[in-house]
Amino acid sequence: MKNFLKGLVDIKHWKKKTKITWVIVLIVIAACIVLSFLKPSEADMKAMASPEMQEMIKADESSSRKRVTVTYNSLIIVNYCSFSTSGAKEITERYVGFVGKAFQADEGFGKFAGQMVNYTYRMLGCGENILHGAKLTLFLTTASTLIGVILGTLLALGKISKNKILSKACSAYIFFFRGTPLMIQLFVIYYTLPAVFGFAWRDLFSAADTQAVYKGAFIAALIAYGLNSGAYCAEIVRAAIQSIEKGQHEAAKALGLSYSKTMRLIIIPQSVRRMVPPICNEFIMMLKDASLVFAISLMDITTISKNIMTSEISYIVFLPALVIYLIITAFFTWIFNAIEKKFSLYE
């Protein structure tokens, strides 16, 4: 009775915390929506250019040779616009728009804020396809973990199987992928396999596809990460299954259930609850390991950061990269904590 009452108190406390969290999230979303309407428009930002810059922009409209490069980036509540000229006379002007006003961003804090907006915009892959920035990182992590859970379940069942050949084969697979570095596995799949079997990953797509190289690299990365995740998820699933009391097996056998039905109807449904926390942790680890794709030039957050640093010689580019990873990790950690509480509520 005491445990039951304690459980009710815990449930009420958890629901109260959840409500408070949702209220905070809704307030933040509402504030972002309001601020997004208040930020200056693209036309307003471009109108901030100096008279000299405006004249050069107009001259470019009637000339085949462009002297002015205009960059406009818009992030939810803030936007950034820069003008740069090429040739004998180089001029650079930068502006940050926020709460209905545009501020000069050529020096000091304004320059820092402008760089943060510009770098964050590029790393998030805004205006680009799925194979850019944060979108690639999230897509690769999610797809790899899903493949890992499905493959890991099959490998775990194979490892604990009474068939010795199947058990040894699954154990060897798990040992290999857990015992070798993920980056080396990525190199083998992306470089070694094409060299041995005489093909190129980009050949999987049309020769006219300008993104064929990146799409091919993504497929190779997805295979490497999926196979690696499968080995780790296999041990998670195996441990969860074997943690179920043997009495459950004996009771199912007494009822006349076959091994497959026992696993499918009794053991696996009970073990799912115990798999959730470590699988969520595997997702977070895979999210951070996704940064290794810079080694095959896939345009994730890390690769874009490195390219910006090289081209613009700006080491502060790694600050927004750090913050983006932290925000993504915090978001999924919050979701997974809610899932774990949901599954462990009545334990």
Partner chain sequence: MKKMTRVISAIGAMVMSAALLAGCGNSKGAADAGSSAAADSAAVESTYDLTGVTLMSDGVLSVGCEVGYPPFEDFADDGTTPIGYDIDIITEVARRLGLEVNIINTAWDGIFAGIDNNYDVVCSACTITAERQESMAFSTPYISNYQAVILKAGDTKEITSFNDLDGMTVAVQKETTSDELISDYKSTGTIDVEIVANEKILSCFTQLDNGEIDAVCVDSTVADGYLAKNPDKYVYAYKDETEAEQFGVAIGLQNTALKEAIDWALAEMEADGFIQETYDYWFGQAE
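Shown: the form predicted on its own; wanted: the form predicted together with its partner chain:
If you are looking for partners or other molecules, they are not here, because only the chain is given.
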């Protein structure tokens, strides 16, 4: 593992093309850092509100029913600030801050830019707890894929084991979790189990924790996704293990290696390379399936963009959503390719 990481950062082994790519990435990062220092401060942005709006904000201070929603989103190089009131007489003012200046952003390109910042900010789940938006999607997907791979390996070994009961039990598990929709599994774990056994997911966390309800739901989601992913990974791992030629088993047996050592030292290491591409697929499926958490009150990228679309009747919301998904997918495809390469050194 150590060598693997070393290999990843060892600049000498990079191709020229990779070097150029990294130089560009570094320049972009540097530019972002400079621009992030140049954007207007939060106080500057909030001071942009019209006199009329300022008055309403002032009135709110002493009111028990406030009327103005002040939104401030800071997104690396640019920030966005909006003031809006609800009710029959709706007023909305939007401002975008960039390179030391705040612009009115109520129409045209300014409005578009402002919306982009605001939507991206919301989808990434900035300013929210960890279990929101892109953070939720990423965390849930990686954690459940990890659980899935470990559980899947155990299940696969169980399924091909000579112990009939174990094998049947593992097959039944795989059959059940692959044969039922993830959504229903999620419902059962989040709604049905607590109702039957009389517990609440929220109670896993302290009563004083206002985020407990989301954390509880997240635990339930993690269990559901992990168990589900385990079943799918089990079939991937099983297929990979069984694709290793018989001669390997025979050679190991002739050398006196036990079954578990044969699996651990000979068969599984060779099958890793064959399971990486389908597991990468499973990961990407999971990434998209993460949107099902809307059913248990959590919000991932897709859910947030759908909400924005319906509440603001705006279809451009899908633009940042697509970009975020593509970046995540590209990043993980790269990681999986690196793993695959590492395990196919000998071929």
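Numbering follows the first chain given and starts at 1. Remember, it's a predicted structure, so these values are computed and weren't measured experimentally. Rigid core: the largest C-alpha set superposing within 1.5 Å between the two forms.
In the core-superposed comparison between these two forms, the C-alpha atom of residue 53 has shifted by at least 2 angstroms.
With the core superposed, residue 33 shows a C-alpha displacement of at least 2 Å between these two forms.
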